[in-house]
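Below sits a lone chain in structure tokens, taken as the form predicted on its own.
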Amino acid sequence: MEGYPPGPRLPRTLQGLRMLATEHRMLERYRRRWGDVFTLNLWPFERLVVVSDPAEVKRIFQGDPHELHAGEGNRVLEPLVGSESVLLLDDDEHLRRRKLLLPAFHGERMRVYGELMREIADAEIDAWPLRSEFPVHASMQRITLRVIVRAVFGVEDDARALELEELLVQVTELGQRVLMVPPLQRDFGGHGPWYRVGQVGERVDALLYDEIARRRSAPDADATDILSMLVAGSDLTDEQLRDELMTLLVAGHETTATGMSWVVERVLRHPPVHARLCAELADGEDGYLDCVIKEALRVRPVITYVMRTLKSPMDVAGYTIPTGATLGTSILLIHRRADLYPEPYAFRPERFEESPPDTYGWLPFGGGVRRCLGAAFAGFEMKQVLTQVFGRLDLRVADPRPERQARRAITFVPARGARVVVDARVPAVAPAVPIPA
């Protein structure tokens, strides 16, 4: 059948506002009405064909990347990451850039990163108050930001690292306020959040370009940070390096911090899971933790879609979708399929002991040739940090009511910040760091 699949007929503006306010409920309602493939017409963006059939997702992810552009589908991120970000590139240039970046996130390098991750996590944990509630999400954001500033940017001077952290928090906080509403991305005569994004962004860029210049002027063969590796082993320009650094920040800071926060929130609301996890970590086993992380990312996906823009017509579920259309494979809807996950709303990490996640049915990091470059790094960081959190702390939730999922630009975070109480804390003990394959 030629054309777009059916979908709601509400005016574009109303559909867009509804998506911003109640996206998850809206998607589930529309799937009940129209099935696994339907069309949204969302202001201020273009039409979006939502796909939640794993068989169709497989075809999309295995399709020709020259005909299915992911970079165009990620254009909403350009104001923060820059036009030279690997997230926004397509075709041969994307593959070339991906090959340059991928070695930094695998193998032996993880040992050094693991030591740093635990050191940063322990310092943050030691500052958590005893017997007083606080939002763990904010702490996870500080941890992931410091990991990026140290491991990715390679900033070792404490004062300089702190300055960069403060500026990065400001630019991402301000940018997220208007990221989903392009008409607000103007300075309005020197006023508004976008004007402040520009001001803070200039200060961030000055620091990043200075770090790049330092690496170029005094290369260090023993340096382990990703920036030094890219400067020494690639022909990327300063502007391209800057955009990749901001990409690694945007892609690896908020998403990883939010994922870890959801793990804590979900585990503490399921006492049997909490008890087993703590017992196995005390015995030096982390296999169950891996299942817990997978299940938390399934029931509380941090982002909603993996995008592809068509460069030629494509048949999807019996519809011939025209050139220029954007396909949004819905992480949320796929993760809630009862045929893939019996009792899909239940938090049951044991399901991943029974069988590994389906390649096209578990999508926190996307899939195909565009699967997240930092997936291994993020998973490794989550295991290092959460091992310290659950291994060192006697934790409980501050409020028995589950936290709803609240929109934060393109991510969905715990609405109350995943508030917890620490009843007791034990001193840090550095465990051995397993290196992921």
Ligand code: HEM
The other form holds:
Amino acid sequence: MEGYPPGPRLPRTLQGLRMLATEHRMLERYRRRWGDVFTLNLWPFERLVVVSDPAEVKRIFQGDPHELHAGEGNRVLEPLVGSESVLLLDDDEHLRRRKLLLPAFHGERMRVYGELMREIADAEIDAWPLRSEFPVHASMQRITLRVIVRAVFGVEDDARALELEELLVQVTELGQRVLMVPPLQRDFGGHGPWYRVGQVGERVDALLYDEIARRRSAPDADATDILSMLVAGSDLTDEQLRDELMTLLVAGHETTATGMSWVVERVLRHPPVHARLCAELADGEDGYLDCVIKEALRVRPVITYVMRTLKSPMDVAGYTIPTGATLGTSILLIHRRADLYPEPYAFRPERFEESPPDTYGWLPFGGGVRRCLGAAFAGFEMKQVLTQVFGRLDLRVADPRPERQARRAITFVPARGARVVVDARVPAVAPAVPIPA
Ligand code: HEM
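For comparison with the form predicted on its own, produce the structure of the form predicted in complex with this ligand.
Every chain and every other molecule in the complex is listed next, the one we just looked at coming first.
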């Protein structure tokens, strides 16, 4: 049948407002009413067809990337990542760029960053206050930012690294405030967040171009950072390299910090999970931690949608959906399917011991030719940092009530910042657990 699957008939603005206020509840209500595939009519999309049937998701992820664009939907990120970012490219150019970037993110390669990640986590954990409550999310952000500056950008000099970290915090925070609000993207006579994004952005660019120039003028065959690998192993221009560095920051910093914060938030509210995790880590076992991370990313996905814009009509759930429509694979709704996950709202890491995640039923990193390039990096970093957090600390929640999922630009974060109390801390020691693969 030609056209769109049915969905709510509310006016566009009302649907948009509802979505902003109560997105998760609204989506579940619509799925109960309209089924696994329904159409929303809300800004900024022409039409958004929400898909939560794994068989349809498989067809979308396996579909021809020339007919299913992702770059257009990511254009909102352009002020931060630049027009040459892999996130914004489509078609052959996107595939070419991915091929250049992929080797630097190969799972096995990540092992070289294990020690650095643990050291950064230990230093941060050592600064956590004892017996007074604080939000762990802010701390996780500092850890993931430092890991990106050191492991991805390869900045070794402490003063330069610190300067860059400070500027990157400013540019991403300012950026998050204005990216989703186009009317704010104006220079109000040398004032306002947009103007400041430009000012700070120029200083960030100067530092990044300087790092790129250093790699070009004095190549180091033993360097393990991702920038060095890209300079040595690709023909990317300085501008393309700058855009990809900002892409890796924007895509990898807040997401990984949020994923780890949700693990802490969920684990501490499930004492048997917490007890088993700590006991296994003390025995040098990290298999359960793997399941804990997978389950946290399932019940609290950091990103709840991945978008594809149709360049030609496509059949979905019995409807021929026209060119120009956007298909939104709903990670949230798929992760809450009772047929895939019995008791879908329960936090039960054991479910992943019984069976590994389904390719089209567990989607925190999206899928197909656009699947997250940093998935192995993120998974590895989460394991390193959380091993230190749960292995070294006697932790409890500040308030037993679960934290709400609050929107922050394109991510969903713990509303109170994942507040915890540290009752005791053991000093950092050489890794007791072998560095996980
Ligand atoms: C828990 C942490 C993370 C989550 C939940 C996450 C999630 C995602 C998702 C959902 C997408 C879109 C996939 C799609 O459209 O099918 C994506 C894309 C991407 N991610 Fe991640 N990500 C994480 C960490 C990282 C890290 C650490 C990096 C790099 C250092 C990274 C780099 C990227 C890049 C470059 C893309 C664009 C891929 C493309 O367009 O081809 N991500 N990520």
